[in-house]
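Just the one chain here, the form predicted on its own, laid out as structure tokens.
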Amino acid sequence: MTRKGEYTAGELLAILSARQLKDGQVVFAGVGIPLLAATLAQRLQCPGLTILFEGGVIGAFIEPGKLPPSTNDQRCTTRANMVLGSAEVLLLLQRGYVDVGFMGGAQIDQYGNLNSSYIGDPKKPKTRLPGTGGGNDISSLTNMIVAMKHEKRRFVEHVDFITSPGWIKGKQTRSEAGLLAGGMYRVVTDLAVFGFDETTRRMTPLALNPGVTREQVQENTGFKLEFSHDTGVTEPPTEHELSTLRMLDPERLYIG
């Protein structure tokens, strides 16, 4: 249990991720950390923010302490305006409906590629994933937010296989591969918050957390950083923020 003043990396991933959203935005968010960071920038910063749910559900209210765990779950319709069938939220996507993609991921590359398909040789993996389930779709067609953990098995220079493609190769290899819209936008982490080049579509540190160094950051990831002499430093959760973030998870099913 945290003391007041103190949080745990779960809670400054939620909220650091919560900060990426602006009020009016159309956001399709994941299970997990998405879900959690999306329904906590409706309560603070974005009370207009439509959340979209793979399960179907369009905007969403996520009642403090009824979490759900999947985007299936009934508990995921309360105050929504409506609930669709699958395919249909998915068409939503197509239409150019949808501002933000949120979702985790198992592991990301340099160019903001997702893999949560498996982990080693495709004949005989090491690890076998949940799969794409929507994510390809929510990554080929809107601005995508990542959230996940900062290590290294997970940032690596190349990943074993693209479900969700971010900026592909880098450069115009995504627009050359048919995807006109969206792209990798932000991905959070423990340590820091990352953006890509507008020319290369490399991975670029825009902010470490609080206490975190550089040299932390390059420690725990698989390729080679480029830090510019204006790296900032995230905002500390506040103690609202907190409180919110901790009144939504009381069973701290989400933020450890």
Given for the second form:
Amino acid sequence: MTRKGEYTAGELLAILSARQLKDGQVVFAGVGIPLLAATLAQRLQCPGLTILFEGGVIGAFIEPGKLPPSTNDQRCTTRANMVLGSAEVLLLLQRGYVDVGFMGGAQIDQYGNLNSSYIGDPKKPKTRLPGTGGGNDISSLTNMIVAMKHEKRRFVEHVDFITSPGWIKGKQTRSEAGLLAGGMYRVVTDLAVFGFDETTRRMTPLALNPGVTREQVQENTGFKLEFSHDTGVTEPPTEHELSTLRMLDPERLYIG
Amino acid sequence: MTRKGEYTAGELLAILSARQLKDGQVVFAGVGIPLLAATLAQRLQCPGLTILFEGGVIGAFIEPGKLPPSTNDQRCTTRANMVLGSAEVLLLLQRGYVDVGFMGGAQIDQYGNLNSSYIGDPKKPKTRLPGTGGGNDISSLTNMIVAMKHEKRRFVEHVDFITSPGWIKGKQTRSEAGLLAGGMYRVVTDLAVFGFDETTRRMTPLALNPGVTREQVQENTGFKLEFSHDTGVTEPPTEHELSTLRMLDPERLYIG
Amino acid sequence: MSLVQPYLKLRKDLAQRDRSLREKVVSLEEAVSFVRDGDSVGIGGSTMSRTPMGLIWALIRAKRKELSCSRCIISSDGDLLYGSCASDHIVTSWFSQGILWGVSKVMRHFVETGKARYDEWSHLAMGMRFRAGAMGVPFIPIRSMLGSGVVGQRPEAKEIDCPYTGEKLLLVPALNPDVALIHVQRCDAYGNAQIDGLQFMDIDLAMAANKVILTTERIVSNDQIRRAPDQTKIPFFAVDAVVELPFGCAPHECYGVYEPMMRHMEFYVGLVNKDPVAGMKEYLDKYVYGPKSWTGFLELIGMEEVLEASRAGVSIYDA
Amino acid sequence: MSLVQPYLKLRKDLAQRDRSLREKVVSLEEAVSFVRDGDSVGIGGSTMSRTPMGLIWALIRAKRKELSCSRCIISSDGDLLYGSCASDHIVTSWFSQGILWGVSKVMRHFVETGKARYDEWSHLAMGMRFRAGAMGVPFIPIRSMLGSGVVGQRPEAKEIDCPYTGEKLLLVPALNPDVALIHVQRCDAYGNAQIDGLQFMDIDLAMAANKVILTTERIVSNDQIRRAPDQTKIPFFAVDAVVELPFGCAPHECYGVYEPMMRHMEFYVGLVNKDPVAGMKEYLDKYVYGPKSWTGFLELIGMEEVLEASRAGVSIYDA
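Just the form predicted on its own so far, so send over the form predicted together with its partner chain.
The next block holds the full complex; its first chain is the one shown before.
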């Protein structure tokens, strides 16, 4: 058993998100922590995990120390089962071949909507962010896991702009918008793991990370959280998880 | 100079239709006489002719004596520049990459509509024919040359069923139906070569084959033909055309 | 069943499929147990090329009934499906034995007497129906079929005015078969398939179908697949069963491996053209129900013809 | 120009292109003469992969202006296009230098000050826009973007109720660029192109565009192309000019040939992140306007880095 301080926030994030994946699943992973966490899961509990990348890759098996700088680089294709067009790999999501979409996030709100387009008023933005990439498609078309740093400015009541839809305004609003399948499933942060209420579709804490208090989570969140009596505590990273993760990212490109 | 009787109707058909093609064109060819005639043209006046086949072939160069039994066989790919999906090759027509569609016909009418689906009432047909294949797409999407035997039962006032549209009911009816590009351009038979009037869109004789009279053509045609004063006479097949053709089809698979 | 499946049904059906990386090699007989009476069955290849004849042969032997079969262009495989009463409904753009032998007498007999249906679509329409199915959308617009008799018989296709250009367009509905039958040159035990040469509509068909059964000339290692991932044409998670079946398209061709076995085809056509009922019965009894196995069927075609077809097949790489 | 080109205009433009089998090898400088000020330009590859950097570099040197550029994901090539004022309008799904370096300061400077437009579409929408263009249809329906802010900014996309299922769908309009710039591993002098590994949206882009300029790592014989016609990804008649340009994606990567030249990228990012205006000017002066030729640019990157990137590039085949 490890103690807090023996691992970085990035490491905790990668390991906790890796644990969300199940063997045999087909996972569409974004660059950064998702790519790393999916690769970690593949080396740990999910040898039969199939990882998809936006560049057009099915069933890659990333090599330690050779993490790709984007999901469109040749390194993503290492020992892949198939390489195909970018539109084709996104159409797999639309057709329904993918179990889980797995992304990072810049800004998220209580309904799991993600913003990676604008900070401030989109008409006259303070910051123009890079935009959706495949994020909008992934979150529109499959069940989502998001891994991100927990900061108050990132966990807001309403995002400035919905780049990648979660449950939109909660309740039935997602399916009413025409998004019939998928939806936000889990948010993993360095403070806690969240799910979404089945009726209201608001973000709900499921488990606190080791050593983290409810107050701490609430303080770092821009909207009201409702902790239930059965909010659990996540298991800290094991030595095996940490050593495997560090082997994968020896240059600490993503784990900080 | 050859004389009638020194070549078969099939040979005449292949040679006269081959002459309709121009070097540098992109031609979508059906099986049988069209495939043979396009290949002949490629060996004669059109070394830069690009032949497309429905099976998914661009720029094939068919070998003498190895004529394919259909345009979906591997023999169609001999020395091709590209092999691609069947839908993709048809989409080339839709996008506009093809200059000429080149097909055989079972039944044609005064507006160049082709029937390869039904003889008799389509609801209770005397004969169910094989159907359109790519014929409907080719004739809907590009300029057409049709090569066929000239018989009264094949040259009818109205086809029993429009499988592959020509000018439909003449005048603007083709574009009114939503077919904005292409249309019937030439019909080559063992008796004559036909074009279509630019206004009425009715079939018009352009030239009679060697030794054929106007009366002979009219007798074998199920609708009234209007010969103009400048209806010409086609040049008979040359020795070179005939010998090249016979070299291509030594088993006389298509030239009879 | 509705013409176009509601999206949630499509998604639910797919979610239930086991898409994990697992070996799925089965016998030909086990493979056809994935097809149920009444299923809609998409057939790969075109005309006489890469036809999954072994699977069709096995379906007929297993006495499947009321299959609704779709293929871009259907040939003597369609004859056998009608003639054996395995299928009474074929959706295609062209149905005959092959251009060399005139109109199929078997097709004519079944369609003209109303014993079976043949729904005709244009070739592009068939392609776009599979493609829409593969993409998970209900339709794709096309610019052919308009103004023809073909569209007149297909109320399933819908004419619209384009909201962008005002032009007339035809929407063709997605086709998501219950099962796809596809033959490939090689795949691994998981179903990662490579297809050489002409691909026809097989990739869209595979992605559209709710189950895919592959027969393959040979099974190769997953290592071999991973060495050239850009040569994989169908991903393993779209595949439900793999059968190693050499000469699995006989008497049709398999690109780069064998050309059609023309003497057998000539013999077959002679038989059914003489009498589409009795001739078909004779053929089925001797060549489909008769042999103990697919190898037994190949023995009936004969070593000489099989070798000849193979020699011609590989010769495409000499040109 | 209307958003979606009328079909007859598309057809007429294509009919006027010389699609005969002819050699079309030109110099890099001649190639960019195919691009006119104000053209819409589709860019192949994605992010830092198979980016036609040589062509973009040459366009900037040729002082092209007011280009409307589209790419599935745009990276430092987008920076250069904005920074040089060659383009004031970029249509893409993601615009930054690369995930490693945070948000592009150049993009931010141009967009936030209103000097240039960045139209955002989802990645799938970009793909379907090129695909509709390639297919010769005005739109394709998709199931993403709905309900988001992204669609709210794109009145060009039209929400409809599906005539088959009643479901909501989004129609995305065809994108037919005036010119496509694409880099490939090899092609012949006619333009028959092979692409190894990741293909991104290049095939649809090539078929959609009204002109295609290829740069290629090397020109091979037409015989070599015809030996494996199923490896041809872009047919010659869609191509208007071919430039042999080794390392034509530098400092980005070309699959199986070289990985990104990361030290040069780091240097570039450091420069423009410090000051997106002055840093960009310094970079353009030294690396774009400075060298005599593309080889001169490669010399500035340096032999060591080029060799290192090559060694990493081919190593994908060792895995």
